[in-house]
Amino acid sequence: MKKKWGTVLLSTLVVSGMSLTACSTNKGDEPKSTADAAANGVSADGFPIVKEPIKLKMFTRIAPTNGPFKDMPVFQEYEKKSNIQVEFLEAPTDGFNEKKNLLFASNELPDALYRSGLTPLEAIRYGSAGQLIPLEKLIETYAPNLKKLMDTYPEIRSAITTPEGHIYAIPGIVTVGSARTDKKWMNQAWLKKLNLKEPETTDDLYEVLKAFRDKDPNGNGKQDEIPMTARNGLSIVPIMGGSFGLDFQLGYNINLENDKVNIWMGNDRNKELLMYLNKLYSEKLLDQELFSQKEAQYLAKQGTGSTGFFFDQTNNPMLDTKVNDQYIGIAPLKGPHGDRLQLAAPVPRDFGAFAITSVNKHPEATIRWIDYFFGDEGSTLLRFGRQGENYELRDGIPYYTDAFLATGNQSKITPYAGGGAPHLISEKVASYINPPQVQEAQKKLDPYMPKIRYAAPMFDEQTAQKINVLRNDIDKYYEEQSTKFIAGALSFDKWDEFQSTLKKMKIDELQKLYQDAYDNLKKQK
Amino acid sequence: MKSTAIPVDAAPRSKSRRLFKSIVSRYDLYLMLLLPIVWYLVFHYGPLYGLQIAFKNFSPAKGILASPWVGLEHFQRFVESYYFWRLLWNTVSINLFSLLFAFPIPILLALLINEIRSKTFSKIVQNVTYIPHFISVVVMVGMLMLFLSPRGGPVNSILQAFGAAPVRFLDSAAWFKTIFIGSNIWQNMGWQSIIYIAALSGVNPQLYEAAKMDGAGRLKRIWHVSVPGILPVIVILLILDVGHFMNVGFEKILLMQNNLNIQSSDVISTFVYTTGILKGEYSYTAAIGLFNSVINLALLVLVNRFARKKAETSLW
């Protein structure tokens, strides 16, 4: 009854509203007549997206790269054509989920959320507490670049939209392949120089690893190569998964099946894999740092040369440096059962990089306002700044000049750095993250690329509880055992013990409910 | 009790007038207390009415008010979640190892310093102990993991040099607790020594002249005089300290854990601020911090009892 009432009065209201707005076209400027949006003065397309300057309150992430928001050209420039004028409340990424929690269970909103990297399961909290507003009817009028996309890649929908039908957040969405993959960088000087072939399985690549580590390959007499080193923690899993057989399906550690639903945290080949990393671990041929060091120390190795083997989705943080012709993209490792699989993320890449809190008055504003950066225009302006003190185009696609790049600054204008930005990257605009060197790199990776790569599913509010109680346990003990195990702080005796401590804690639970939510998907379709 | 006897109306009524005349009398001092007074309602009672979100599935949006109860559910959760007894083993360990180890020390110094005869001496060491109190938990930390650290670390050096391996302290579950709490001790002893060093200059000097007739040693006269001396303030101390018993360093632990020491640096505080704050959930935390307060105010009325029954010393 409830739920009959409920569509029965969205309806009604939906229905209201558009005659609502039929009428203000039909009479004109009759204030009380309009609807909000038209009361607000935005237009569904053309800009300026308002007549009158209104003002929103973003709250943002600014990574290590970024300088301050209000110096970026793109929003400097953006706030004129638009006439909305945004002010960030800017968060350093460390300690930046903790304040956004803060600001929810303060509920000391601000208009939006503005590369917030909000879980599935936060923005089904926030969403259904009324927190997040619902923008899929707003996207629908106001949205054009996102709706051309969504209808382009249907599983963007999918990915975003509740079992209720409503999307409360907007992920960055990526339709450049290279972009969603982290690349395999090997050392091909060092490699040359000790007269090593590309490794192709992962005995090869224990093998070359272990020749980094003993015969100097960069000739400086002492013992200083990192053979390998990866992103802080358990980042490795992922990275190595894929020579494994072990897949990333639904955004969690799942293997699709024959349509089932496999969480192989369990099982035995992701023990080949964690045995596998402990064996590098313990001989020194994976990064000693890997489980302390910070994100910037691993830039800062990438470019020293001194690494022989390591992973990023592109080549920028090796790029200033002597080294980057030093490095290529090698294909995935093939595995002990022959798996060959390069983990990728879906066209949607980044969930919840976007969302539009209760407390905003411009809702259909702000929506078109971000709708921008979705489009070729904006992407690019995001991006690259302004045409000819930033970039230039070459050939339509967009490349920062030479002297601009020469200033060092790219990071520090475009809020893309540092990733988790709301915008489209396409071959259009991805000339810095995908130059040739990338594009090389990516070719030797494509053949692996899973067919279908399933982004993490939309549950129900009841659901995405229970499975976030399920998952704060497990994820929790996955991560802390698989570390221990591939520190060697824990023999694999006691691989018996972490399985039926998985099982105590109801692994087979929440792949049942991963399963009911895959067979949902599969329906939709 | 017998009142009977006294006229019921008139006690309380003249005690009652006796009160608001020197209130009106005194009216500026008792202004003076409303600001304290104000203070503890605003910050210490307030924030108690949103204790009970532990029994509540609290919404943000909703408030505290209109979130619907749930009763112990959340409690259940914590008592039956895997990492229950690990977090109240640590806990409870680093608690009690630190009572044991970190609470004698202090007073072993501030004895010591009281016996050494020179004054500038004295006056030397007593600031070289305390100066590191002043050393923020973050650059604490960080000076940690450079001493310990397996590449390059002074302590891995010198270990080296004994053709010892180097041992990687910060990322092991078995040195977490040692290095906590004896770096700890390092930063706090003389700190902490002050108070008792106050109070060894209270102890009537005529004593130790009496001993000394009497032919006690210098040992003899610290047993049998110091330390009677600054027992009472050595008491309080350690109820106080019982008080705040599960309230373990937060920030430094948080700042040196990881997920190789974590089996044993993972304890309530850190979990509620990770579950908590950074997953957002709310109720259950609460309820986990609520479950911990409670814990720490059984202990205090314990160890109070106890003192006032072994040593006739009590903070109530």
Contents of the next structure:
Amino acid sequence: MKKKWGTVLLSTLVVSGMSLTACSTNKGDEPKSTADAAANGVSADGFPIVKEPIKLKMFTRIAPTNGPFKDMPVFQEYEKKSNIQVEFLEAPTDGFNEKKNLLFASNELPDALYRSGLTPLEAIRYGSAGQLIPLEKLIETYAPNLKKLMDTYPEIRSAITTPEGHIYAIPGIVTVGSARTDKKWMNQAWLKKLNLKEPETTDDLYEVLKAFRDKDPNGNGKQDEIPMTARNGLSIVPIMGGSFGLDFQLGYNINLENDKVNIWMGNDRNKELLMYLNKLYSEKLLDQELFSQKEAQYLAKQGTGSTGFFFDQTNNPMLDTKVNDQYIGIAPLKGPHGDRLQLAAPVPRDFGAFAITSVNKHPEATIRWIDYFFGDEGSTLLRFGRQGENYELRDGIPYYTDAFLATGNQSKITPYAGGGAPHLISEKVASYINPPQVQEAQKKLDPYMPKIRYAAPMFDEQTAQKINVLRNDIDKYYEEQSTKFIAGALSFDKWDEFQSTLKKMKIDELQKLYQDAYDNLKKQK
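Having seen the form predicted together with the partner chain, could you now give me the structure of the form predicted on its own?
No partner chains or extra molecules come along with it, only the chain itself.
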């Protein structure tokens, strides 16, 4: 059974107590000129990257499923190609953040950080202190793959550029749509048995779910079907929010309307969504374990065939089970006002996946080294290893060979297993996470994908602290009250009070801070 290699979310670091006085570099160090780079034997294109071999030290996180990086074919082959030998300083996921903090606190820096999970605040803090170098000029000259992606998807640049206009860290980049969405998996066997059509609207869905609940579609004579379930708690809000006109721009509960930021938590559309979910929950059409189940329970339900409608990025939990063909993807449901937006993660993912430090004597060669993995060839090598040994091409798309799959060693040969690796995930390298059943499901979502989905912007440290204070109270209150609204523990007669409390918690001030950040992003284009 295929394993789902989800992104590992690295927790926010607590670094405020650490001193940066040990820094010996100057603020905003600029990389050397192109002429200097040429004189040092660094080519602007082609391979090898450098005429004379060089060595770089990179600090990296190693996931439990990984093997040693030095044994991975991608780095063995790339050393021959690039003339650059990389010594990886590996730290396990547990304790990685603490070790990373110590590097900066002691100023004992490697040449670069790989799969480093830098937070935006860390990138700004260490970049402003001169421990990380700005990359924007290096990218222009020595990173054609990255530059092309940033020109094609402007949301990448806006997600990684500081308010002062610097780029201190590079993310992972996901252009394949199926890796950015949760599919809407509908039990087609039940639809067929009950002579029902795929639902097109939220009203249609309500009727289908009632039939699933009442008409024994699994045929066992028991009312044990789960008409609809979701991962847990308020994950159901973004899943269904698009049908009610609710978007998730700038990494938050935000609609962008004519360049105006609108935090929608207190507006009427959100009220309509919560009322709809409350109706499903109160009539036992929505899983009664929604607010209590663990991830493993949710995944197990996907593989049993006893669920009518659920959401997941892949079909992994259904594979190798009798229900593999029981489900199909459906299109987003049209809501009461005609909205049909599909939630999709931003193209830039895994912020802070790669950065270059100020002790690095070869920044041009280093940016060229990482740029390779943002092109098709480098990304294929990273994810699939050696052609013939680890993978084969079918119609130009790499697939692991059956013999190699049988070894179960996929996660040993690639740093992408475990998440957070700096590279491109495109349709050309995503066969393992984008099989035909998932592709078919994604086709129904594609027409409703957002034209652009801005990731969370980078705030300066002072603004970030203000936002953290505001969101700490507002988000907690919103989550608690929304859960109560859906579960029926709080009457919608209290909606005005809910709105009033959000105002008292200064939601307007929070909206103004996001508006300022968005205006700044627009100026940078």
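This one's a predicted model, so the numbers in the text were calculated from it and none came from an experiment. Residue numbers count along the first chain shown, from 1.
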G303/F47 same rigid segment between these two forms: no
